[in-house]
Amino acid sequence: MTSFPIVELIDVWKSYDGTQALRGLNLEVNRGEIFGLIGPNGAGKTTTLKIIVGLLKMDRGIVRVNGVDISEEPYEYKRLIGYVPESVSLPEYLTVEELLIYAGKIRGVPDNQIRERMNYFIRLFELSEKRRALILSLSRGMRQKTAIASALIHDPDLLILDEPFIGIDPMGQHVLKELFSERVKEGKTIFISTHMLDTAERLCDRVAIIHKGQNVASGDLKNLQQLSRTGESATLEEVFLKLTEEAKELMVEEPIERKRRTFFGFLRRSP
């Protein structure tokens, strides 16, 4: 049987008010891997994730999740996904328990499984003392753990996280990494966007480096070292800096004076 990526982007474009966020982005995420999306600020990482989960519409291109074109079938594929955005916004008037029960119910998880999974994540993330506390009273790290638990309550095949370690203490980060590794062993997929290059180097099976909405390079560290000609001892940070610098040189911006001439020429032609 032919295997295909769990996530596939083909020539995806997206602009905001005339500013191009994605410029023909191509990307593949395989089943059973931890995949990292890295790039400078404004590279298009968050835009990419939001398009995949259906929070943004692309201008053109193809996105497939589990082989399904999300433009043709925009709802059913979301059953496979758990998603945690960079800026977590949770209903503060609920307790941790109430939120996880609610998340399980809207995902169609049987009641007995909701209770079992909720108890598991509360223990795993050391939230037992806060299980009946209002989310309003939680620290940033505890809110992040609660959000991740709610994204996992339906046991998704694909977990997508934007900067998942923000606000989480070192022990909590270790627990998360162990959890991600266990899920991959079960054939699940973890797709993270992060600026923490040292974490990405240790955690991810493969990464994609994007710059100005384009995929500069994808692969494991060895492949990226060869592509960047940085040597076998190069870190992901060194590879990243080399490849993004080369990408900057290739993407020559139109000179400012030419833009000014075009703009004022337009004004003169306007009635």
Contents of the next structure:
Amino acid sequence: MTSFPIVELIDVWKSYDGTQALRGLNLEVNRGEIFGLIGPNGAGKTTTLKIIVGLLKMDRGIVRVNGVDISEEPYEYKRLIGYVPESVSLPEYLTVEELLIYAGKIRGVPDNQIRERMNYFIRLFELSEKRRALILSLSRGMRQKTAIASALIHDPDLLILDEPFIGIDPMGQHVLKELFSERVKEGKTIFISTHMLDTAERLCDRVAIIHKGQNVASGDLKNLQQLSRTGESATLEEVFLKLTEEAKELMVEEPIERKRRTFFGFLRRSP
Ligand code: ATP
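Having seen the form predicted alone, could you now give me the structure of the form predicted in complex with adenosine-5'-triphosphate?
What follows is the whole complex; the chain from before opens it.
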């Protein structure tokens, strides 16, 4: 059993011209857990996931996946990962079957396993009637389910999903949660970002709350209740609101303190 985290971010920084999205983000996701990334709009969740899967380059910092520094070995580690982005964009000119076969083939999955897994996911996600339909004709939720099936066709150790429940009906959400729990029992890891705090509370083994590109707190609900001093009966939502509010205050205070120091320093130096 390997003890190091499957994903590790150390002091990761990222800016988009003018916007500082990540400011020294530290994060650890353990093998065999369901880990949730939560944070207000613009906190840097999508940016973080895109950096981990290699779709975005960080400005500085270290990202390790399965112990490997992704900037030193930028390709090989991707075999371990299945990724479902926030806005799914699939080739609309393919059928569901064709997409899954294609996704399996480019991942080097043997044909018989592709068939087996494809049939399993098509049944699981109730896509049987649509298996030979063009993706163009699918509803949003069906596209999302197809994208998840396609991310799982190579049976990745690490499944990363950005807001996976958006657009999926309650039955589909239930199926997805069960699927996550089963994969975790097999030692695989699920890493999601979500705004659905009640779901995160029930589903995730641990979460990280990020705010303005920094990790404000991470751990299981008990750890977070202690950190936020909200008490044992506090929900994740209550903990989240308290910690993000405190983080906001801290971030405002810092420049004011700096301004005060500069101001009084200047006064002292003045004749
Ligand atoms: P949400 O919950 O709203 O999806 P998020 O936590 O996923 O937000 P990101 O999408 O990572 O946040 O964005 C972090 C910051 O980076 C925001 O200030 C956002 O405006 C900015 N940002 C993200 N993508 C770009 C881009 N392509 N160009 C410029 N700024 C960007």
